[in-house]
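A single chain, nothing else alongside it, follows as structure tokens in the form predicted alone.
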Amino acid sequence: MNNFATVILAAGKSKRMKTSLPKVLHKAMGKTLVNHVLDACFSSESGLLICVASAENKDALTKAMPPETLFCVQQEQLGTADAVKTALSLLQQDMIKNVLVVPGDMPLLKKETIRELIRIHENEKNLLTVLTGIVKEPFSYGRIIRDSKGIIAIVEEKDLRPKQRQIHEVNSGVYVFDVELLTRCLSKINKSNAQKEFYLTDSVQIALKINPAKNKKGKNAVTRKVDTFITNYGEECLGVNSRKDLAVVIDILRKRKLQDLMDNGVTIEDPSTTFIDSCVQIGKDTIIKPFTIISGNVAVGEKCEIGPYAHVHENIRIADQVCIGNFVEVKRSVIGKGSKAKHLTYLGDTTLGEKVNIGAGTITANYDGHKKHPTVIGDGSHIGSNTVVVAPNVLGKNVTTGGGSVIPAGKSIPDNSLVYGVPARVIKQLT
């Protein structure tokens, strides 16, 4: 597909968000909106990736997008057609045949939907293929106008006639264009509409008026057409233009993730109170109890139990048969097979070996006011209730601490030790 390109539209300011952060860089379930879009629409094997940015947000987007991304700047927000026009020279320069155009604020798009959209476009040799959906509340979305032969126009909300407002098939804003057609359409689009903007949606009517191309012998080539693909999931058409919209898509993504986990052998006892980021991996036969939050780059093994009221986040690796219990927070840590931290515990920058038991009220004090420091606790250790392990520190294998002990930084407790006191000292060696 080296003659294929993806253009991400990300120049919008979205005044309704009332934000200094570019809209597409707001997060939903652990990933930015634009990264959700990229996951659905682009892979490094699929061709050229172009991002249309504004002068204000280009630097921020450059840091967030894949390194192979090419950037175009839309100097003024004059509409979607104007945005795409900024990318036209790159498409022509690289001899691109077909281009996928997609807004950067549509995190609900599915890979399967985009693949089918592209397949239809290429197999049917279309000039233009539009992704549409059926939604219950179409307000603010452009409507798909049809006759007996198919799509004849897309009409934006402010330009709708009264009867057209009853239409529930909406434009997603996602298109696959033949680049030659796109070039011709962009030269003809004007801003004679209520918004006084250059609408990419006008391409439908323009494309339908264009005569079939002539082949080298001067005869009409096979007529290519304007077509649609109606997604089975109308929610995919939802974009984010406000904080309310953001909350709606987060809830949908959350439910999708939980459903996927349950379909793959994970027990979610109460989906309504469970929040698990899109990128989290969890093994089968693990049980997630109510009021649990798992976020960031987290991998949980098989036959674990997490929660209730657990918070597991930021670069965590949890092996099989681990228990992280109620009111336990785990951050940037590795937890070995069969280990347990069942009550009221904080483990930060901590590596637990296998079959370690962490007593209630234990914390690893990882922050000295300037830097975070690691703690290592060896296999088979038993950490008594209300123990404070001040990092950096290494506790060996089979170490037992008495309740209420404070282990100073750099103490390095040897294997098979019984430790007690404030500050803690080795009472005896265990056999």
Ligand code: UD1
Given for the second form:
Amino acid sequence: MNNFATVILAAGKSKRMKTSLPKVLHKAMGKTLVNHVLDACFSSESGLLICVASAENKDALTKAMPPETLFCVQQEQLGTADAVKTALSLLQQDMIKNVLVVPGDMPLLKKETIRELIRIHENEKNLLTVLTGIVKEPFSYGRIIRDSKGIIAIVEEKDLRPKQRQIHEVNSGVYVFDVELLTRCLSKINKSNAQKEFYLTDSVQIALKINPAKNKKGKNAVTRKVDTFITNYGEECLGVNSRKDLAVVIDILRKRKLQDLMDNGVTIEDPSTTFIDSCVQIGKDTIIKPFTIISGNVAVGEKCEIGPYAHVHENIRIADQVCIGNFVEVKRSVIGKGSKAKHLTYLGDTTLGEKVNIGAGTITANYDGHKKHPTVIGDGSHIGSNTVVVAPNVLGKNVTTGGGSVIPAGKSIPDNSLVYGVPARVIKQLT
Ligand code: UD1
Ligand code: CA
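Show the form predicted together with the named molecule, please, the one above being the form predicted alone.
What follows is the whole complex; the chain from before opens it.
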């Protein structure tokens, strides 16, 4: 989009999180909070991306944000209005017309909602459009104060009058501003509030004064240019201010992911005990059994069966018709079509060919105390129960290992052989 910018606010001190890691870099279902926000708010066509950081967290944020991000540093955390002020010169210099302002701590925002907010702002030629939501527990959020014609103010929790506490429409903290209006608002916002901070929320009242609803001839002749878009999903307004909020958000993201997988043909036998990261891909007709955790960069094919009690994590490619059974951990591995590891196994840094059968209790010993090493097991191999393959190692195609075999590191096993013992020796060539 031309003349459009997105400003992510991330300079806050995160006092309520009690953390040394910047709040927005905490993870929810495998992804940092700010990366969830970016998924909803930013794409390469969205125009300028600006991140407001603090002097302390800028370096850490730089690593998490897309390379095209421009950073502004807020020296002192004086409030959300002060944070946006640090981005003003960039917005003016780049002739930006409208700017989307988003707190970096709101991982539940949806792409569709942000798109609609921007569409309304542009179609209605608004000067300020506030994203709001109706929530069950409005405590700690800014409340939306309305008169018969629309929004007239946002009042923060600590500044509420007793009656206003009953209001369930809250401020998401997400806005689209006309940059000229934003500039005028920011020059007028002061700290006369309970927290002695510069509140960005004061922009509503200031903007309405700058742009009164009435024209000279009478009431309502000019539409207000300050408006709201109420999302259908109040949960989107949830910001992560504490560890408790983080747990709530993780649970919502987890359920959303499971719903999405089920909508796309994956069976989740027990959603309440299944944890699958947001970025995991799973093909249709795969069955996920209870108490299963799949995390990190993982792709699972079609018609697989994973679990119960399986832990599949970090850079995994699983082809179709694979079975990963109970108490099996798979880490940084590739599993070929039709292969099975059904019981009590650890496969780490391992590449399995097609139709490999891994017996119960098999371990690929990938760590020598200093480095991780790879294991390769060829197509059609049968690994006997309790085999230990000490990596690095390559087992050829159609290798059979006897139960309890220990295959020492670096001892490649040729195709079509039967090996047995501790350490395992080739007994005979099978064919
Ligand atoms: C803010 C809103 C509140 C809204 C809520 C929604 C204000 C005054 N209040 O409150 O109306 O309901 O979000 O989640 O805006 N930040 C800075 N610099 C600062 C202060 C904050 O960059 O000086 C950043 C924070 O890192 C955070 C975002 O701005 O990402 C919002 O700040 P936060 O302190 O979380 O505001 P809330 O109290 O949640
Ligand atoms: Ca917040």
